[in-house]
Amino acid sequence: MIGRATLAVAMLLGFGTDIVLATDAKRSGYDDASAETRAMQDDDAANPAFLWVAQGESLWSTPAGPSARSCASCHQDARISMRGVAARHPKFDPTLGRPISLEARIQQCRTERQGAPALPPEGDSILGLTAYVGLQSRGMPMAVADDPPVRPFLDAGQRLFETRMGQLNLSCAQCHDRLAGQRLAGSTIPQAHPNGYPLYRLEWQGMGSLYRRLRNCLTGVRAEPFPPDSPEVVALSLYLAWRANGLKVETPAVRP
C-alpha cells in the first residue's frame, strides 16, 4: 500500500506545481527533527541506539573464528584507532576495485581476518558494531574522497539520485532536492543526508542501515528495491555520503 505522503508527492509533482527549495545550505535531518527527537538524540543515556551499541562495544573485544582474534586485537581501543574512519566511508577499495561501505568493510575484516562467518545483514550485531565504530567519529565533519578511481561510482550514483523509478515516476532528487524543507504531512521533507546511520527510526522502533532507508524509498514509489551489495546501491550510497560532506557526523543518530 502507498503511504499517503508519497501519493501526496506524486500528486504535487503530477501537476507540475513549482516548487523552490527554501534555502541551498546542507541541513542534517537532526535540524529538521521536532525539539524532542532532537533531545532523545543529544542525551546518550535516552537515546535508544545506545543499546545497539553497547552491543557492538561488547562486540569489539570478544574473539571470533578460528583465529580467535577480535577486532581490538588488530585495532587495539576503537576511540583512538576508529576516530575518522566512519566519516571517510563509503570509501574505495583497490582490491574489490570500487568503494565499499563501513558495514561491508567491517563484514569484510570478519570474513577475511578472522575467519568468521558473516554476520547477518540489518541483525542486531552488524548494526551494533556499525554503530559502535561509527561513534567514534561523531562531530567530526563528513569527508567522503572523489578523487579519480571514486568518480565513475560518484557519477552512477548522481544518474540514480536524478532518475525517476518505480511506477509512481519518481526520483530522489524530486524529493529530496525540490521538495526538501516542505511540509508534507505534518513532517519536514530532509535533504537525505545519511550522516547518522546507522541510526534509530521511531517509525521502525529499531536500528536500521542506510540500505533498510534505500529499500523502504523504493518499495515506496513501488520500484523493485536494488540487491543490498549491487552495484546501484553502492553508487548510490558513495553519493548520498559524498553529498553530505561537510556535515558532522552524528552516528548513532535518532530519526522520526
Second form
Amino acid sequence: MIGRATLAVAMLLGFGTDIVLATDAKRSGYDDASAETRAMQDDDAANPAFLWVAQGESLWSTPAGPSARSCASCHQDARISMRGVAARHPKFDPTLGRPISLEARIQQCRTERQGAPALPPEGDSILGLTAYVGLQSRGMPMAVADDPPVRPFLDAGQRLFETRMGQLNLSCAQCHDRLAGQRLAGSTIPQAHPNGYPLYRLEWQGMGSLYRRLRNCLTGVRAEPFPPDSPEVVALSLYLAWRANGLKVETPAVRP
Amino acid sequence: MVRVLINAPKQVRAGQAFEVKLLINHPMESGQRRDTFGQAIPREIIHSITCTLGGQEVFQADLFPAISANPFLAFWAVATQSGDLTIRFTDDQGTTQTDSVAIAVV
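Let's see the other form, the form predicted together with the partner chain, since the form predicted on its own is already up.
Shown next: the complete complex, the earlier chain at its head.
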C-alpha cells in the first residue's frame, strides 16, 4: 500500500513540475536499444556509419573551391584539432548572433573560407564529414555552454520542447521527459538525447542528421516540420544538446 | 563506385584463423517495393561475392533480396603465406567491383 501511494505521489509530481534530469538519471538512446543494435554500434567494423566516416575522412583532405584548400590545410590532423569540438556544438556564433550546429559550422567554413559551394544538405558528403569530425569527440561528455548569449535561445528551445503541436497535440516533453522509459507500442520511449548524431538509423537504412530526426518527430505528431535552419530548429537543437550535457558523445551511433 | 570497408588484421600468424568483416554500401533494393506512383522499384542487389586470399578462393556467397541495405558479412580464413585479400562482387546491373587489402604472414 505504501509503495503504491508513493508511486501515485511521484506520478503527480512528475506530471505537474518541470523535470530537469540529473546527469546520473540521463539515459542515452544506446541504453534503450536492443543488444544487437548496441553490438553493432560497439564494433566499428560492423557499424555501417563508418562507411560515411570513411567518406568524411577522405573529404577532410580533399581541396575545394578557388582557394584549393582542404579542411586539413588549416586544421591539420582532425584527430587532434577536432577533438572535443562536437561535444561543444551547437555553439554561439558572435557574427551570426545565434547558436550554430556542427553541420552549419562545416558549411560555413566551406563557403566562407574555402570559397566552395555548400555541400548538398543532408547529403552523404556533409553527413560523412560531420560524422568524421564528431567521431573525434567520441567518449567525451557533452559540454554545451549555457552562458548569457545563448540563454534566450535555450529558453526558446525549452518552450518549444514543452509546446503541444500538431493534430495529435503532443509536446516533446510529454513523451521524452514524463513518459521516457515506458513503452510506445513495441519500443521503449527514449529520453531524446542527441549525443550520437549524425547516426545510422536502421529504419532509414542510412545516415541522418538531427534535423532529419526532428522532422520525423514533427510529422509523427502530424505537425508541419520547421524548415531547416529556422530559428525553431536552432533553438530546439541547442536545448536538446544542452539537456544531454554530461552524456558521452557516441557519434556515429546506431539506433533502431 | 561502391564504398567498401574490409576489416581484417594486417598481420597474421601462419595457419592461425583470423576474422574478416566486410561492410558494403549498397541499397539492396529487393524488387518487391513500389514507389509513390505505384510503380515497382526494380530489383538492385549484390547477388554474388567471392573472396580470395593470395589468388585462392576462401569465401563465396550468393545474396538474395532479403539481405538488408549496406550488407555486413563476416567469415574466418587461414593464411599460410602473405598475399592480397581480394573481394569481388557483382550486382544486378552487371557491375563488378574488386577491393583488396594486403595481409602479411609473420
